[in-house]
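Next up: a single chain in structure tokens, the form predicted on its own.
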Amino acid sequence: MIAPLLERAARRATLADAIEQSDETTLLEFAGGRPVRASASYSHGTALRVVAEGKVGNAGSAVEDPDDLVSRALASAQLGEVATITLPHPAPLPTVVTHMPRAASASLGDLTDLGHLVRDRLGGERVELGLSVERSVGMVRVANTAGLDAAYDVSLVSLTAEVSRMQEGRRLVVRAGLCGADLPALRDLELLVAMLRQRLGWAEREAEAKLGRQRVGFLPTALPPLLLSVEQALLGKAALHGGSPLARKRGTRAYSEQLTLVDDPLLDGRPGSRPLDDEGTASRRLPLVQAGEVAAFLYDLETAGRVGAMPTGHGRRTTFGKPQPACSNLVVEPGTATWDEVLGAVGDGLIIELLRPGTQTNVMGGTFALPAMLAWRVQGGAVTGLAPEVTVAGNVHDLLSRVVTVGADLTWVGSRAMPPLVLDGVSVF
């Protein structure tokens, strides 16, 4: 209903730009190695935004009643803020796979077969499996008052294993997963398994932690929680209100020259890939943080009109909230080091596999005190076993400012690629 919205809408507002999009998806569970449960689901939503005497205004609905969507967004205008927005004009679009017809295709039983797959490989373990094959279609629309009108369609495929067993009486729990527009392929998941047998061997040992400050390794799937700080720090909403430690060090060092950290929707097949963003702004590759200093900030159309900057891309909406600036493909550079330079770099320390997130005193400004819920004990550069009820704490800001070595694999944890990072000045608790 995207075209009569916003006809009704241009009779009544100074400009308008709406975004509609669907979803459908289907999920599979596993239990004790069988398929156990599964689901689908659908949803089908339009947002609008009005700018009306120089105000604000946004409504979304599931329902295709444009008069009524209309309607709400200039209410919503009455009690909005003043803002200046510039609305993006049609232009060519870079290229970026979003979609992959083989997944989109796939059957109830193309996703079991992957789930068996996985299930045969860790047979030989003695451990309780679980897991769940994840499988989304869908398709956006962005278009605008000034004449954009784009479109593009989306698959996603996710799996997710986790085994796990009773060890010293603790339950042990290990996690990996895959991520992409296109099933998983064989080799991903000959990789994913030889990873979690890798970390049931480390286990089968406890060893316990050295407390105190030191040099830990963080491997990807423990950094999100942590680079969490960092993506906050950079929107430009957060600089434009002044809450963010960054907001005065653009063009200057504030991290790690080994510290790279690039936003990039053009990576064909991942999550966060776009060709434009959800208010019509082309995508293109954006370093925010190059060799450790302030390259860019995120903007949507909004936060980019109240300081007199260009829009990044990097404006996303759901049905029911107005656009926000927030990242896309998150992208930490690799180094050079090997695992086993890794493991030397933290030499009597700790490995973090996964942090327990949610935690944070401070998430801005990048204090942090989270438990790990899965940590290995290095001595000698080498992993010597399980280190069981570990918290570690310190600043972010500041550890990444002293980043001893970056590692030279990349791995994708839902939208953001990451090698293992090891920092020093740790406090272990």
Given for the second form:
Amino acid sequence: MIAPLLERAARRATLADAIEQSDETTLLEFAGGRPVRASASYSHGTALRVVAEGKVGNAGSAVEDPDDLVSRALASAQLGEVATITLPHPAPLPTVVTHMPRAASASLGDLTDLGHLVRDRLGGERVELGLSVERSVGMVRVANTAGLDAAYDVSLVSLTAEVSRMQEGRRLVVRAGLCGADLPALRDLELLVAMLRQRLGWAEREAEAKLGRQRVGFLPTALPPLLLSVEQALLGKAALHGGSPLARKRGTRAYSEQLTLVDDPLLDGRPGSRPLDDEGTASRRLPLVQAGEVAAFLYDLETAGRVGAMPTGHGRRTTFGKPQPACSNLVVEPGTATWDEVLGAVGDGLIIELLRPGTQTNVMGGTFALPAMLAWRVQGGAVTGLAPEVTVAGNVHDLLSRVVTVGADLTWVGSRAMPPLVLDGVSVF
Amino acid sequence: MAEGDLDGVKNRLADALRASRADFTEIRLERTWASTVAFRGSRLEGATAAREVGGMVRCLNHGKGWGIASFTGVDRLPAMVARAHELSLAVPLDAPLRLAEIPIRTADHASDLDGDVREVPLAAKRELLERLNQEMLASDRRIVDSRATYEDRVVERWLATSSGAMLSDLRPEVRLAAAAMAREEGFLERALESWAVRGGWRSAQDTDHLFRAAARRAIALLSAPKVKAGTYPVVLDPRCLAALLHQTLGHLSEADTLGDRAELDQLMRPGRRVASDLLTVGDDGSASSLPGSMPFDDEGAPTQNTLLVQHGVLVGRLHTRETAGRAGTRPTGNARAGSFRQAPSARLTNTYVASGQGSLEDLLRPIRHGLYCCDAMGGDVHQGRFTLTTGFGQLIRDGRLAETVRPMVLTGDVAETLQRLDAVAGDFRWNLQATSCGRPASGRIPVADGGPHVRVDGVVVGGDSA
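Now show me the form predicted in complex with its partner chain; what you just gave was the form predicted on its own.
All chains and molecules follow, beginning with the one already shown.
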């Protein structure tokens, strides 16, 4: 309904843009190696933004009623803030893979086979196995009253495996997952199974953690709750309001020179890949932190208009919210350290594999105290066993200025790609 | 679905059920009206109104698992019934699922809309929040920033099953949240207050106290000292207690959490002592006008007051039809889902600690040096240990409340800590904070909690949360 919607909006507003999104998701949940529940969800929604008399308004709907949507967006604009929004014009879009026909057409049986494949390769391990396989197929269409009208198809397949067993009166849980536009390759599934087996082997021994400040290695699966602080601090909106600890630090060193962060929507087949953002700005690779220096902030159209910056193509919209700046695919550039060198850099300390998120009191400020769901004791540069019941604490912005080593192996966790990072001075209790 | 087209919806549901080829079919439809106004500092972040319609079909066949289809709009309903049936057939099970029986009812419920928020212009909602926010910002020169949010929702739900249930319900909800940021001499402190009820526009009028309280507390925290880490006798206020109980015994009483883990099932076996005999805990979805209140749950089971812990001993669990069927007991009316996009699971509603005797002063009196822990900003339980970050606190000195202290982290073994609970005051109250509880599979749901002040003799305090 996007064309009639913009036609109607153009009659009553100075400018308007809209996004239409549809999605069909199939989820298979396994227990004991067999599917126990199958679900499908179908959604379709449209979000409209208008600027009328200089003020911005937003409305969303899952109901096909353009007149109602335009009326609600205009009502929102009557109360809205004065905003300077420059809509992107039609332009050639970069090429990026967001949709794989093989994944989109996979049957329920194909998805079941993926789960069975993991189950069969884990055979022999005395563990409880939980699995889920999810496949989404959808379409995104972005259009505006400046003539832009672009659409792309999306497919996304994710597989999550969790093995657990009781050990010393506690439950050991190890998780691993794969996510991408295509069905996972056999090699990736085998690497996932190998990783689960390796962790189960490491966990056969327990080793008390050393408490106090120390070097701690964070595996990619443990990094998202920490990187969230950096992502939030890099939002142009946070810098504008002064709440970001990185505000006014563009061009200056904020972190260790070993740290480089890039937002890259043009990587093929990843969860955040897209040729244009949800406001129609063409996608581009954007270095955010270059060798420790703050290189750029993320802007959507409205925030860019407020500070007089160029939009960076990071507007994200849901059906019912206003556009907000957000990362696409966030990549922490890998270093050169092999796995043995990562362990060597930790020396006598810990490797954290998984953190329990949710107890940070000040995400953007970077302060955290997070219990580890899975942590490994490292002694003499080797993993010596499972370290139960540890909590790690510190300040993310402070710790990232004390990067000891960056691993060479990049792992994708959702829309983030990260190597292992060894940080100095992490509090362990 | 046109406005007020109740009969039309019922006919549509009945037609879809008749066409289903599954052994059991359950359909939920929802129509939601929602509006949100948000300020950051004195700047309006947004004022929007939204409408949404959608539903979920669940099908079950003999010897098979659940097949589930959710959808936006209602035109796809017949196709979704067929799809859910097809999905159910794709999951053969070794042991058949048995759903516990519930009363088959047909009823239309309508909560008191308390000043229907759908009839209030968005401009009036903005005006209310702007006034409250400005008062908070102007209350002290040290308040340098704020966040203020007004949200309302009216959700109309229909639930119909192939067993003959046909239920409808209209639920209003209004929420306000205030965050005040205070700065002085390079120190920045933040304080939060929130409020929610199953009510409407009239209830939202008398909420100035929230915004004043947030500003006052942010200012007080500027000069508040950190607590030295150690083990203290503590008194928990009803909000702090409720957060601890929600995270620990609350979630562990949700039967489907237990069903997946034999060790948790054993840990929570009925008859086991888990706390001092002063502690009695329950969950009451039938309580009046609280965020977790509703006449029937998302499977159509009537809500009720369920005792979970009586005098320190486990006596009950929260069930869906499936978990009750597995356990050979009755559903408790706790099958809840955040929206039509999620299938229901056993979830908390309004969770409470029963009142004891005496006052806060009685609890404080014997403490020479301790801590009064107020509010909670977050918590977690893992492998039987909890962490809980308070919103703020006060020192207890010689049996009296003394200076305000900064937020602190409480930690310890859940069972050991609850065994050391040595006094429960008689000052029960429901906390009307805008609390919600999220689970990946069944979404974010509004909940409430309540309790009296309690005293625990010896809790490990990790000191300043920052």
